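Consider the single chain below, provided in structure tokens and representing the form predicted on its own.
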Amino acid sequence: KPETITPTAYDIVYDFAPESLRGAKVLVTGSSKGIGEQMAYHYARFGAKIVITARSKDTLQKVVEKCLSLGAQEAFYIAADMSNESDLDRVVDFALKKLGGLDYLVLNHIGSTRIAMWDGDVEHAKWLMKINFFSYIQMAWKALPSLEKNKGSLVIVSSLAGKMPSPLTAPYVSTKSALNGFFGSLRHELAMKKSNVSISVCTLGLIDTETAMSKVKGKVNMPAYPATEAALNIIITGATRQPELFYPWFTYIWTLTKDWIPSFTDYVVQRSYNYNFICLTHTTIHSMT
């Protein structure tokens, strides 16, 4: 049951009421597996209309099936492909009908990188950038009518290489990067208009989602955190309208020493990751192209 969940990414938690959720309309994008896919049951546990979005038709299905048996009032999906500009259109369309507008938008999404040292490729990184940056704020800009309407929030699942920049991710790391500069400043002008709609920007360690971890492994020497424990802290994180989560709390820690102890975070992030492996990897694949 949700109310015996207990968050764990802050020391003190916020005031959290677990019944404001209940009824609550929300898209989650990004929703077939992983964090996603975990916030779709935690939503459903407390009783929230759920839209869910991914590519795989098949994987989504069976995730609203278990939505509903887990409490969700209403659950619905659609696949969409998030690099394609008309279908973050439609997937905000179909959410707004089928829910009768938008308490919560959650963008989750995120195109396949590689950990790789940069080799030139700018066509992936254009690529990349288009469904880790352009297509959040298009769906952004799509939802905020409603959003402010229900007095909602709009929720960014970010990453801690989105302030700290780290080897063999520079594609990945540039979409973090625009997406905590870009939500920053929206947040800003929506006070400014005093708006209704809240930004919560939420920045992750290393989650252990399957496909992180297939990404990682033998590369990466760190820890990883459970993608149950992650998804439900960026609910209440949005829930409580609070701008920001670190999870785990640790995450905090690093964007502090990041800019009081440059030198030392740099060491430390260098050593995070396997060079013998990565260089091994890289000098093989060019000899075979």
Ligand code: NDP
The other form holds:
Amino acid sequence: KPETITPTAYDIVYDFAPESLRGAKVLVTGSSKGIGEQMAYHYARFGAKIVITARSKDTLQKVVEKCLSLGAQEAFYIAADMSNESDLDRVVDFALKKLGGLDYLVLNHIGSTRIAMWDGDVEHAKWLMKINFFSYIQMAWKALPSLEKNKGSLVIVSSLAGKMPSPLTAPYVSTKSALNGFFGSLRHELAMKKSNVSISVCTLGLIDTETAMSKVKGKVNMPAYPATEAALNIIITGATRQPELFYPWFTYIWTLTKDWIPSFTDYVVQRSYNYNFICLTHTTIHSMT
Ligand code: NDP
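Having displayed the form predicted on its own, please output the structure of the form predicted in complex with this ligand.
All chains and molecules follow, beginning with the one already shown.
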């Protein structure tokens, strides 16, 4: 086991076998930075063959070099924009060709969005849906035949926001709810077809990536958890073919209490956001425009 990895509850409960990832053929999206980058490094340490993708070519190249130095059997990158429909099939085709098939498709990328009051910008919501949702279902469909052949896994990186709506992120919340609904439904259909493919939907709390921390600064009061640990938990969830991951653990409690004790959840959610700061910023921006 790589030295940076400490056993988690998942290793013990789900009997994770790291050697199962040696030589595994993996495509990870949104892997130039943040959680996706950390997943690429973990897969590399496990000796997987990986394809990574995002828009920034230079960053991808550096991540690929590090993956190879960490032990990846093979590592390739392809620059692509997930808002561009033709890029989606191109990325999956590239991975199928370079790796000779796929064992894991890890869908992780997200388009950029603001933490702010909903201001009626429907075009932004449509654009975000295209990147955070429609690209996921198109890529999943394209990869399914190969995953089916290899008894593979689809891993969807979602968010607590998709289980428990939070304020100031209405378009983002919508895209994550759509992912949970779509892939929850698809999981039933695959089971009905006695498919070989497993689907894991990962519910994450606040994770300390550069993007997330810069956006929540001064606005959200909640603890952030390490990206490297989140990444490892996602990988183990996929490798052990679990239907869901809740990381950190309390995201599971929040998901349950949302329906059991809604008024308590509303209280906690509203306490987690710094309303004075946000209202002040909102008013300032509107008075300037
Ligand atoms: P980051 O912003 O750190 O990384 C996002 C990745 O997506 C980057 O590699 C970025 O690269 C890529 N990307 C962005 N836009 C596009 C695009 N149009 N086309 C292709 N690639 C794109 O995100 P995080 O690591 O913080 O989040 C990763 C996942 O985890 C997301 O699905 C997110 O919703 C989920 N999550 C994160 C939480 C957190 O607190 N961090 C909490 C809950 C869920 P580039 O810009 O080069 O294209």
